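Form predicted alone, single chain, as structure tokens, below.
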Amino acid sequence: MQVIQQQFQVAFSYPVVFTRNVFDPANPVLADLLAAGEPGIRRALVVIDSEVVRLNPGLLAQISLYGEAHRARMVFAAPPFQVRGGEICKHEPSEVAEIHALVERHKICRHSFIIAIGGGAVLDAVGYAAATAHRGVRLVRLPTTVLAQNDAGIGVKNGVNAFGRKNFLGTFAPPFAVINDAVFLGSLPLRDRRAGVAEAIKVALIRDREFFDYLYDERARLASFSPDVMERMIFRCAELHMQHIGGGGDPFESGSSRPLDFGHWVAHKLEELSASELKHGEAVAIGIALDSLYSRRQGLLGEIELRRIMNLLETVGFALNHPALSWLDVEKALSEFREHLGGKLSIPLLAGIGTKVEAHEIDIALMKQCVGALFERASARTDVARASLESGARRVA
């Protein structure tokens, strides 16, 4: 037998830039990034979330004006191509196919760019299209939601759904750059602003107790989406995610341990069971609550710590229950998550706020009890709220 063993390393580097009004002609950030390091005029194809267009009247005109102002260094190869926002763009393959066709039609090459503007689902789908066209077109992400700016838009994963499974098809492909424009957040519906907070709570719980304490202390302002608190939250959450990707030793998840997926084994299943009626962040909040309860009942997490976690989630406004929970087959969901990881189950649990441990076995009966406890908690809160309303009505009468 003869063997030639090949081994090589590839270094990846990309910036996450925080700015405002990215398409103001006076803001050079995007043009500077595209033109950096190479001579010639850079060509780019803009793909944008249709919901972002709806929420930001005049944005398409701004993009056109930006291209005109910086045409000495960059050119938009076509008018912005709109894709449907939300999970629909990941469920159906038509958007990815149309982006591939635009890449071919407008001669977008590996030294050109695709600029993806939108929420996490759109960034996932456009990123997958970019990674598979010419085996990789340079991707610049402009996340427009809280969840995308602090989590989904800054990592190295892209994907679409298939066979009824979330992110069944996908790639690990680092972006060329990420630009977080805080101005986009001001146009978001309140539900979308809230959903993104879940990922910040998650990463604080598993990596940074001081950050969790800050979120807890500022929970009332976080619930009212105070701009300074939101921007600090997004920056620190993004920073912690970047530290994990760069320093965690497994950026492309070749192993079974995925510590940033705390609460996600059930979150992904709830999204599927609810036909995406639950937003990702809302499902993650339920997953955080469930796995925190399980951590407590396993003796890993203190009672006061559990109360603080639940209080923070509920104060921010998350409903920690949903009808999809009643349809959850815990054993099947864990088995599918094990398959997704690569055969070995590895579930992050909490050994205190800011500290995680990996569990390779889950007590199915105990986890089902925790699901029941969430239902009971939600029912109790509903009863209290109803009693409060009735009491108020009697006083008015």
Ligand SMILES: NC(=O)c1ccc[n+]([C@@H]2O[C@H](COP(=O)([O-])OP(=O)(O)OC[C@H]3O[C@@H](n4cnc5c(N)ncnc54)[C@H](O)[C@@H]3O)[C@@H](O)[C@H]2O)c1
Contents of the next structure:
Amino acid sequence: MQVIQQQFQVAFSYPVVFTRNVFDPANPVLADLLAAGEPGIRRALVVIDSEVVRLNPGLLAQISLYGEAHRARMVFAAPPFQVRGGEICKHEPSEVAEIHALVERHKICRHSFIIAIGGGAVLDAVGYAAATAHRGVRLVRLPTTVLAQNDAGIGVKNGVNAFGRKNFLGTFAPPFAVINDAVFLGSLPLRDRRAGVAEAIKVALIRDREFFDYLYDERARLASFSPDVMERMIFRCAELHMQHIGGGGDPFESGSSRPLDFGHWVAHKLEELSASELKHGEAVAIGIALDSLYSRRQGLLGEIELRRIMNLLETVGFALNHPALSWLDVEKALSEFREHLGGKLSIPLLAGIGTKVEAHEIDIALMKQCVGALFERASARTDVARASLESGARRVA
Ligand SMILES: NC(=O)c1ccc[n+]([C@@H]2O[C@H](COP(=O)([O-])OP(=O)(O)OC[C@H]3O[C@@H](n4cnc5c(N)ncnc54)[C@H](O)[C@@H]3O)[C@@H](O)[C@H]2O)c1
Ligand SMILES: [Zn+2]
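Please supply the coordinates for the form predicted in complex with the named molecule, as a counterpart to the form predicted alone shown previously.
Now the complete complex, all chains and molecules, led by this one.
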């Protein structure tokens, strides 16, 4: 037998820049990033979430003005291409092929750029198209939702759904750069603002007790999406996610564990079971509640800590009792999660707020009890809220 052992390392580096009004012609951030390091005029294809266009009527004109203002350094190869916003673009991803065709037609090469503007779903689908055209066209992401700015848009993954399974097709492909512009969040529906908070609670729970305390203390202002709390929350959440990806030793998830995926084994399943009626962040909130409950019943988490977690989730406004929870097959969901990761089962649990442990076995009967307990608890809260609303209505009458 003869073996030639190949071995090399590739270093990745990309900035996540926080700015405002990225397409204001006076804002040089985007043009500076595209022009950095190489002479000549950079070509870029803009792909944008249709909802962002719909709710920001002047945006397309502004993008075009931006191109005019910076034409000495960059050129938009075509008018912005609109992609259907939300999970549909991952679920029926016809636009991926259309983006490939645009790359070919407009001569977008490996030194050109795709600029993806949108929520996490659009960024995932466009990222997949960018990573597979020419084996990887440079991607600049402009996330426009809370969840995309603090999680989905700043990492190294992309993907679309297939065979009814989330992210079945996808690649690990670090972006060239990410630009987080808080102004985009102005048009975001309240439900989507809330959904993004779940990932911040998640990362605080597994990595940073102080950050959790901050979110807990500010829970009332978080519930009303106070801009300063939201911006601080997004920044710290993004920072923690990036520290983990860069410093966690496994950016491309070759191992069996996915330490950032606290609450996610069930979240992914609930998204599927609800046919995406539940948003990713909403499903993650339920997943956090469930795995916290399980951590408590395993004796890992204190009662007061559990109460603080539930209180924070509920104060922010998450409903923890979606019907999909009652359709959940715990065993099947865990086995599919393991299958997606490959290797052995590894589920992050909490050994206190800010401290995560990996569980390689789950007590199915206990987990089922937790699902039942969560469902009953949340239903009881709904009944109390309904009764108090009705008695309020009677008093008014
Ligand atoms: N790649 C990753 O590492 C990663 C991580 C977490 C989540 N995700 C994926 O991200 C997706 C969820 O992303 P999301 O929470 O951003 O939701 P989303 O992309 O589905 O967006 C939610 C809705 O808001 C609209 N929208 C986007 N920006 C808007 C704006 N500024 N104003 C008004 N409407 C706007 C979208 O069109 C959509 O209808 C899921 O598919 C999830 O799997 C990926
Ligand atoms: Zn997530």
